[in-house]
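Consider the single chain below, provided in structure tokens and representing the form predicted on its own.
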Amino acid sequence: MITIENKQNCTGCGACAQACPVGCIAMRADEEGFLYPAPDADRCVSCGKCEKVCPVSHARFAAREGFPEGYLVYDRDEKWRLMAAGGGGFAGIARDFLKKTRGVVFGARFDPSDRSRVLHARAEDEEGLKPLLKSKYVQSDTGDTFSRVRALLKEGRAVLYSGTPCQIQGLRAYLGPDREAPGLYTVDLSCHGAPSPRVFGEYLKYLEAKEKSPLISFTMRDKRPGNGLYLQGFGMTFKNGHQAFVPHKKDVFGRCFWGEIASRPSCYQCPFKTVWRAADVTLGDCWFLNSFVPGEQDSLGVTMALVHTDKGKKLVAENALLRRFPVASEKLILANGGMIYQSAVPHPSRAVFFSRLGREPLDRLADELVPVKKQRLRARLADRLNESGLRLEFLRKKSRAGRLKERLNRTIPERALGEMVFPAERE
């Protein structure tokens, strides 16, 4: 029977609950809002399957030379590129997959009956794909999707499953030998960390109380295009008709997320932050398209794609829906800012934050513990111009060139130069 003695050793992937043959394991939220396995000892048959499929317990690091293939991509269809996060890399991959295989795509979406909850769901056409687009900065519940993937594979259906690195590892651990099924394709993310659903729920209540109106839509990667460029932030629409757009770094929830105060304990010691991944493709952000591909302008977003397998090549390199630019993946990994190989660093006041969460207004708590960072005069001026639809392009390029140079001078640590594998995969 699986037991969690140290919460840093559980990613909440749900593989153990889905592997239990008698269904005696429920995934239940703790006081911070994160899901953990809760086994019923009276119903347990001591088969050991739950422990066998735990990816944290059994995956081991294996050094590997070289780097995966790297690309910068964006969806050729501007409509889909605008609807999606980044350059719409996942949108292009998923649409091409559905067209070629008539298979099933799994990804994260907001629960239609409870917007504070994010869950994994399936899509079999472009309309069903739309809720799976854009980032959701909340840990998703995989539910029974691992078992549904296995059933679909046995039926001969092709499956594309997207998720965080730990979820992809959990899926592969659950599937066992079936993880090598020719019809299974996987996509993971560079991943900053998985924030608490409870914090997100408190945030939504804060927004509605502030506006005195219910939310009817919320987007975490809303794009506001203009003058060949775009702004990105939290977009929301209320029942009273008011629409709001808040830049990520100024938003209450955005500060909790990027301030590293609300992520799952396992995110602060993630075992799956490696250059090579269990997924066929890793997707992430890149803000330096013009630096890597002179003459190209990032007008609606661009996606970094790291291709790990031959299946990954089919998803990216043989995809007619994506515009592709080959770039050395070592440079892309460094330009991504360390999210490929670096775990989140816990905020020193994380315990204080959760102890006061729900007892004090969220905005007051965020203002005290993760306040808006003070900006230099040039940055404040640039923000005001951005918000008014104007940009000093030469300042923007100079700033980004400096950031890119600094990142490319970093060194990827040796502990990340490889991949996490299961014992059977070494044979």
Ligand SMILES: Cc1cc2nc3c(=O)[nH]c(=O)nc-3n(C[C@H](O)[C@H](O)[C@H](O)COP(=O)(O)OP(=O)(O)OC[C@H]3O[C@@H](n4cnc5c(N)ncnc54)[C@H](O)[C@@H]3O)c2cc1C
Contents of the next structure:
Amino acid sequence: MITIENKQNCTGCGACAQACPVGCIAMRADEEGFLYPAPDADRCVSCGKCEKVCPVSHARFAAREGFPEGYLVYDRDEKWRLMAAGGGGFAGIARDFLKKTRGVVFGARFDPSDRSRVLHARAEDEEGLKPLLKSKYVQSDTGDTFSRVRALLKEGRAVLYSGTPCQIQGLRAYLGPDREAPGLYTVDLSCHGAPSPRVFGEYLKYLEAKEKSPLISFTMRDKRPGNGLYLQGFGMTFKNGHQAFVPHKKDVFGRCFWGEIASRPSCYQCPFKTVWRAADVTLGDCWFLNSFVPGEQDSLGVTMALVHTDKGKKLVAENALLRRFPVASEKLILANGGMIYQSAVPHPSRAVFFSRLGREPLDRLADELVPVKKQRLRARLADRLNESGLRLEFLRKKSRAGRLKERLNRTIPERALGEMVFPAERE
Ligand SMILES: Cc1cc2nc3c(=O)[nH]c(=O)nc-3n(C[C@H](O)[C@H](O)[C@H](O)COP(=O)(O)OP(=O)(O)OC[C@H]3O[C@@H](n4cnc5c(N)ncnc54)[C@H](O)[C@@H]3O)c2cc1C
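Next up, the form predicted in complex with the ligand in place of the form predicted on its own?
Below is the entire complex, every chain and molecule, led by the chain shown above.
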């Protein structure tokens, strides 16, 4: 029977709960709001399946030479690109997949009956894909989607499953030999870490209380295009008609996420941050399009795509919906800033934050522990002009170029130059 002695060793992927033949494992939220397996010892039949499918216990690092194929991509259709977090790499992949296979796509969406929850759901047409687009910086609940994937594969349907690296490893561990099914395609992310659903719930309460009106729509990657460039931030619309746009680094939840105070304990020592992934494709952000492709301006978002397998090539390289620019993936990985190959470092006051969460207003906690960072005059000026609709890229270009140069000078650690495999795959 699965027992979690050290929370850092459980990613909450849900493979164990879904593998239990008698359904005696519930996924329950702990005091921080993260899901962990809670087996019912009285119903357990001691079959050991739950332990066998734990990806953290069984995946092993295997060194691998070289780098995956790298691309910068965006969806050729501006409408889909605008709806996506980045360039709509996922939107283009998923639409092309649906068109070619008539299969089923799984991804994360806000729970339609409770916006504070994020869960994995299926889509079989373009309309169904829309809620799966854009990043939700909250850990999603995979529910029973792994078992649904197995059933679909057995019926001969093609499946495209997208999730965080730990979710993709969880799915593969759950499927066992079925993970090699020709109809299974997977996409994972360059992942910072997955914040707590409880913190997100507190944040939504804070927003609605401040506005004295319920939220009717919310996104963490709102785009405000203009002047051939665009702004990104949290976008929200309230029932009273007020629409707000808050830049990421100023937003209360944004500061908790990027301040590394709210993610799951396992995210701070993620075993799945390797250059090669179990997924067919890894997607992430890239803010440096015109440095890699001179003459191209990022007017609406760009997605970095790392292609690991032949199936990945089908999804990305043989996809007419995507505009593609091949770029050496080592450079893309470095430019991405480390989240492909290393875990984030937890905020020193993470424990204090969670011990006070719910007892003090979230905005006050965030202001004290992850305050808005002071900006240099140049950046402040650029932000002010940006917010008032005047996008002056030259004000940012220098700092952007400096950031890229610093990142490209880093070295990817040897322990990331490989992939996490299950022992059977090594034989
Ligand atoms: C928790 C989280 C942390 C991330 N951290 C980074 C990072 O540090 N650096 C970086 O470059 N990129 C990060 N990303 C990825 C990035 O935000 C974009 O999703 C990515 O660039 C692809 O953009 P896109 O436009 O192609 O697709 P998108 O429109 O963003 O769609 C990408 C896919 O992400 C899935 N997804 C959304 N939310 C979740 C979730 N909570 N759990 C699992 N899957 C989800 C969607 O279902 C969709 O399939 C993160 C994403 C998430 C969800």
